[in-house]
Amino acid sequence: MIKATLNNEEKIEELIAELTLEEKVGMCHGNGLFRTEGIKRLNIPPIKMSDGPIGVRNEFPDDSWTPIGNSDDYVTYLPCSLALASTWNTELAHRSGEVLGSEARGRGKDIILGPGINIIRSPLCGRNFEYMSEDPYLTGRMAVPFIRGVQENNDVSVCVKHFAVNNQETERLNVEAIVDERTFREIYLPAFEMAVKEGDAYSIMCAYNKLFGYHCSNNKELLQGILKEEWEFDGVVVSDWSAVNNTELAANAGMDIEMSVTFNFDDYFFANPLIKAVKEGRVKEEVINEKVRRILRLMYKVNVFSEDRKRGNYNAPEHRQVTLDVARESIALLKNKNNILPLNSKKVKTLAVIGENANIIHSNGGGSAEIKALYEITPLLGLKMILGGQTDIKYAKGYSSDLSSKEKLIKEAVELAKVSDAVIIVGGLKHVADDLQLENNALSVNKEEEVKHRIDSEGYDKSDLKLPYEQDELIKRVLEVNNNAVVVMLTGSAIEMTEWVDEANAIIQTWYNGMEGGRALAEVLFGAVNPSGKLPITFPKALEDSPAHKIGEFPGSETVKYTEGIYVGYRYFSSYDVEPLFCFGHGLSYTEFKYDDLNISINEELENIDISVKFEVTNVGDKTGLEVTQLYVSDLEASVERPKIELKGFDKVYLEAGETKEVEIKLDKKAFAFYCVDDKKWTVEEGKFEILIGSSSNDIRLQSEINVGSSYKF
């Protein structure tokens, strides 16, 4: 027995003295679809996990695809983490983790794995709407306080995924990622590293691709050497399911389990051909005690062998209010000529609803996001919720995956949008693609393929930007009988509007948005709620704007190469003056707000640099309203290509009308950094930097230079 009185390492230290070299594997890979093996005898129980995050995943048996199917797995659907993002509130972001963090420790979960953070680098890639931004900074704020949400109060631990320069699901197994040590360090990286040192992530994914030669599995300059020594990550690394392909390689590495696919857990990687390789000496047993030492940490962290554990929650109201607050403040107005909206529900008297997103639900597809939704408003719902029975609400479908009805869909959606006092049209794409069930179920592989290109899902990338089932013509035909009708577009990533965002009044930006998704839709339409979302991404005119697309490869074919380097996102748009659809940051709001008095300080102290920027925001109109603020840096003397702007700070402000309040954010050195590769150091150079406050990367409404009196290296 384990004395008491001895410390948790003290402790983890007589267990691993007291296993035996098969038990040791048996806790370092899966002995079921989401857990590993237990140790009966030490009272050591298996690691249980489950997808997230945008809520915990339906029950599977160990060794079955086929969900059990009973009604105790039907959880709360929080939006997803691009929606998140788009909220710019780290408060919400805070309050989501929480939300997870108790709904997975409710389901009886030790790991959730989630979030996802990587860069959203390309406009097509099928899983952007579980990441967050094309930003690292951006990415990172709001990863940090929600690892904090899950972990803190739960007893659960996070998985922060997909680690790292997972940027595609084409090839994702075997792709190898061509990037430069400084675009790494200064674009793929930085997210991850505040994952660890800010939010104490206990554990880590990785990816599946390969990187500098090696898949991220196999790679020990990136799992041992920056994760695990540069970072001093205590944590466990978990792979991504199946990512493991070479015993020797990946124990080596730093990996710690191996979860897959399969239901062959004896001859996985880390089972037996690891108990054969320590055998024949090809790995070290210490090596494989380091991985047990690791995984007790995280159980004890997670106070598995406590009896005082937290037994958390799930299906609670209050979750399901942190989710409406999140939908409501994540939404983002696009365009508003002629302040269309907010809608008058006391003037609407007949709506038409025109558009399949209104009517579908989401919570159900994406691949490994999916989940049991206790329930799940869609728009048409929250509309006819919102307005009762005093408004005539009429729904047309108007485009269909069925190409052969596209004519009769369109004529009656203009037919209904010109009897209509106001025309909703909800667009955009979807999670499932239940087309798939056309021509008796007997589509070719190349129609199946382009199915799915056109959703937003785990394991493919779109084709395109355009809208599927030939949306544009649906939309330019009802915004000709009808020019105020408002366009809102449903998806998880940018998608093109060039066919028809000079005719539209009125455009409204809404995500995978959780269960009361459309509830918050409603309430931003009839103006209950006043829009505060700011993109987290960049919405390029054409796809060969970006700069993926435009200056390196995507998806590449073996390798794929990197070549636009730091230019990423909004980085490559201002910097080589392209124009945007719709810019990072961008989002207007139903008051108007001005910004004041910019005044900044300085203190360069030996080590670091401590400025204070201060500035005013006023809301000058007659509603209550939510300004994201937003701080930009520009190097104006760098001996080093830099980007004209690079987002260093952001703080969203309640203000009610006519209200006046200071807002300050705080900068250090890192704000004025960039790596140097000759030195492997991050560096600032003395010189002038401008400092520019905005409404959005494009709305800069304030700026003024400073000097750095000093270089630093770190």
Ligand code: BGC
The other form holds:
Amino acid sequence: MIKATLNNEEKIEELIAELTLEEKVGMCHGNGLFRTEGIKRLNIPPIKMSDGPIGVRNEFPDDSWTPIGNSDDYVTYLPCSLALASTWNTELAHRSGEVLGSEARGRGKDIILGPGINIIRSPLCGRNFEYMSEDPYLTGRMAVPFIRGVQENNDVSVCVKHFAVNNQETERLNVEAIVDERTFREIYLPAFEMAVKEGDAYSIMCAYNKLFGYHCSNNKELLQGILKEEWEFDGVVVSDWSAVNNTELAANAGMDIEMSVTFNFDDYFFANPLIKAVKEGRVKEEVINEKVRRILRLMYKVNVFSEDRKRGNYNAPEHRQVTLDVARESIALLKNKNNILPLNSKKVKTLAVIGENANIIHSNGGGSAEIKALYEITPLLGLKMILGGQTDIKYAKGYSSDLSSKEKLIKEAVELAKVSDAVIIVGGLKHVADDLQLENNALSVNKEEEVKHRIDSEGYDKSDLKLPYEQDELIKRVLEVNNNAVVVMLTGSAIEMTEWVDEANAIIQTWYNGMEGGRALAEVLFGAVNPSGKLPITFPKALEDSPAHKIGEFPGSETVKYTEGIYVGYRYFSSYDVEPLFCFGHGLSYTEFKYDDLNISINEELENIDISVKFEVTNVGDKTGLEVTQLYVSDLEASVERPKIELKGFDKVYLEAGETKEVEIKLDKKAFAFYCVDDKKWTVEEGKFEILIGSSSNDIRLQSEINVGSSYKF
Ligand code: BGC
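Okay, that is the form predicted alone; can I get the form predicted together with the named molecule now?
Expanding to the full complex; the earlier chain stays at the top.
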């Protein structure tokens, strides 16, 4: 028996002393698809995991990928991570985390496998919807409160994934990301570092791909060096499912728990082969002890051994309110010529809703992030719900994977558009849930091709930026008969709109937006909610304009060269003067905001710079609204290449019509630093910098030069 008077670290050491080698190794690998082995004799339960992050995934048996299929695993469906980032609201990130943590505990889990915080490098990556942004600062700022929300009060751990430089699905198990050290430090690591140091993530998932010559799972420099030593991470490294491929290398590199996709649990690299490796002296027993120490530490942190462990609560009514709040703030109004939006429900007596995405659900697809949503309000349902029978709403499918019916569907849609007071087209991308969603007929492309080219999903990257199913043609032809038709894009990444963007007067971007997504969209369309989402990614005009495609390589094959270096996302578009379709940070409102009175005070201490940036924002329109104010820094005298602008602060402000608020954003030395590879230190060079305050990365409203008086290395 472990004495109650000992502190947790002492209890852990006592347990380690009591465990046999076999028992310890049992704790370091999957003994079910989503759990480790428990040690009954010492009352150590298994660690139970489940996928996230949009909700807790359905239950699987220990040894089969066919879901159990009972009715007890329907859950709250949260907007996808990209949608969450599109709110730029850190409070909502925290509340989303709280919901996920509570649901995970409610389902009896110890670790929820999320959030995914890889950088969105190419618009083609199939998992972009699961990630947050092309910008490391925005990703980190949203991830930290999310992680805290999950862990703080729920006795559950996150598993931040996928560490590191996992930015594509093509060849994901073996591709080697060739990234230079400065880019690695400035673009691909910061969000993970924030997740560990500020978010206090209890566990991290190691990615599949290779990096600097080794699979991440075998990469001692990455796991032991950077994560555990440099960042002082005291939690658990869990492998992505079947990311481990070498017992000795992975064990000595700092991998703690091997999870995989097969059912031969005793043959896992961290099962019998690990016992053998210890016996043969290839892996020291102390290395195993250290893994178990970390695992038990996580178990104490989530109160596994406590009688008072939190119960959690899934499908709580208040959770749905959070999904609605996030969805409302995530929708981005991209274009609103002649103030077509919001539509006036009193004037719209007949409404045409066109496009399959108005009428299908997405929560049950996409790969490991799929869930069984308690419900999912589609755009069509949302519109009917809020218009309450006073508007005659007719739906036309408009497009389909069955291309043989294309002309018929377009004609139907056009005819409906002609006779309706208002038209809303809801197109975009979709996940694939199962074979049923792929309509099988002679003319449909085969399934593999279909998935690859048309679908936002784990395991696949798209091959182009085009809208699937000839949607461009549908949209153009509907706009020909009604140029006030509102185009809504429902996607999990950027898509190309050049064929019709000039003809469309009103364009809205929404996402896989949670169980209340359709209601939120309807509220935005009819003005009950004033949109305030801002794009967390750049929408390029064409794929060739994206840096990973223009300068770098994507998707590569055995290797993929990140030759674009630090010029990812808007860092490229702004530095190379490439005009995007819609820029990073863009999103309109039904009201207007005026920026005034930029005031910057600098206080340079010995070790730090404290900068306070103050300015005023006024709502000069006649509707209440929310504005995401964005702060970018530009280094005017750098001795090395630097992106023209970099996001270093933001604040979302709520303003009644006519109201003015002062915004203050604080900066420290990190906001001015680049990573110097020569001495491996973050470096601030003395000299001139510009502080730019904007409503988007291309819509800078206030700017001022400042002088940093000395240099810093840290
Ligand atoms: C995914 C992970 C996921 C895991 C377990 C892997 O294929 O990359 O994100 O957590 O499966 O389902």
